[in-house]
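A lone chain, given as structure tokens: the form predicted on its own.
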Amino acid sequence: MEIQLWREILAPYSQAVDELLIKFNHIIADYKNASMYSPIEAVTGRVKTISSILDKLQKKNIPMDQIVEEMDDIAGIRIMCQFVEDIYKVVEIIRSREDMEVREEKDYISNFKASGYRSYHMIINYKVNTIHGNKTIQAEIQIRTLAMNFWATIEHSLQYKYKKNIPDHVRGKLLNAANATVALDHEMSQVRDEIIDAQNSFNIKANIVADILNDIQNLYKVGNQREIAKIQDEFYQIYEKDDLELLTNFSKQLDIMAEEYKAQSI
């Protein structure tokens, strides 16, 4: 197959690829700044090498004529979740999408290899719009916890090493470190609900903080400027003593000024 025609035939992948990590991205900013835990941690994707298709059409003898039809890896999303609950939550934000298909799914958790392979797998239809047209496509999306994906990392690059055939003392050793990471998970699960909370109210924290700073740097542009740095000093006072209550009454103050300075100049 030409060169040419092989990108003709990954382009829409490619797209593909970019509009999910952006749309996946856009969900962990939305839970952020309303201040909610998000149940994705981060997102990678990635569309497969040409090598790899090779690699892939000659072991399932897939005729190179039928590579949309029968592959459904081309694209791929990974998503990480600090806890194994949280994966779940993902599935379901994903089936409710209206602009995501979902064709099949593997749960790998409940029910995880020999290998000690763990991981949710989603197979979806995704519809990009390209300069030829609509085009639906296949993408696979993996979801994991941080400990599941270290391990799939580690073993993915032992496979390939090896040729897929891994040597079984370092499989036993695989197989070892794949129960510790079904411990770890565990064990954060049984902290979740205090993480949770800290890493809540650091972002509600971040948020408020953001709110001021905006309103002083609005501040600045139409307020008397002594009287805006006495607050902006004020704001690193109350800071420092890191009570969320005082930062919060501060912001609302803040705020109720912030809106008499825009009355005042109409």
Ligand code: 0O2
Second form
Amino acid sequence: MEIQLWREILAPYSQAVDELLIKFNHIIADYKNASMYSPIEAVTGRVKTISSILDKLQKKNIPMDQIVEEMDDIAGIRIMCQFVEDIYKVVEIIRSREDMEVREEKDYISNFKASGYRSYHMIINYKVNTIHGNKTIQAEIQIRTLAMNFWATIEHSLQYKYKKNIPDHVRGKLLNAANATVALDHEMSQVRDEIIDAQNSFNIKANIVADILNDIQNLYKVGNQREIAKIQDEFYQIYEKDDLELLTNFSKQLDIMAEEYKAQSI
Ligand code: 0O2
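Since the one above is the form predicted on its own, can you give the form predicted together with the ligand too?
Okay, now the whole complex, with that chain kicking things off.
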């Protein structure tokens, strides 16, 4: 197969990865803007390298002309969550999306692999619009906790180093480490509510501060500049007190002031 053909084959997968990354990052942003805890911590994506595709075709005896139908992970998205519970929330989010049609799900968390690998996999059909028309491609979404991801990333590089024949003594250590990540995820889940509360407070404060500074910026354009400088000083003093209620009230006052200026200018 010529290089040019590979480019043509891979282009829609690359577009799908770009689009899916934007969509999942928007989900994170939507939660944060609403001052809500996001079940998605981070998302990454990649298009499988030609060399990995060739390896897999060989391993699974897939003919070249069956790549699109038979290979489901040329486009790959990886979603990282803080807690195991979040993984199942993300699964629900994906199941409910109209732009992602779930073809297959593999729960390697309830049934982890002999290697110790844990992750939730979803294969989806995803439609991309290109200048050559619409094309539906398959994409693999791996959903894992940060601990599962840490383990899988290291184990994956060892598989590469040992060409998939990891020596028994290393394999044993990896299984111990996999068990440790199970315990870590379990312990973290016990304090999930407290951690979420702390993170929500952080988000609420960050959003209020952003609103206040936005109001000050807008008032600066239309108001008395000395008065605005005083407001800004007042904000710094309140901020130092580290009291969410005071900040909230201050933000409300500024909103009222901004509305008054708006009314005057009409
Ligand atoms: P890469 O380089 O990450 O793309 P198989 O043929 O068994 O490998 P199958 O049946 O197509 O895979 O799907 P499966 O088992 O769900 O695995 C798909 C992907 O999950 C793998 O892709 C890995 O990314 C990841 N994975 C599965 N098992 C393990 C494991 O034991 N350790 C780690 N670190 N990752 C795993 P690829 O193509 O194998 O690799």
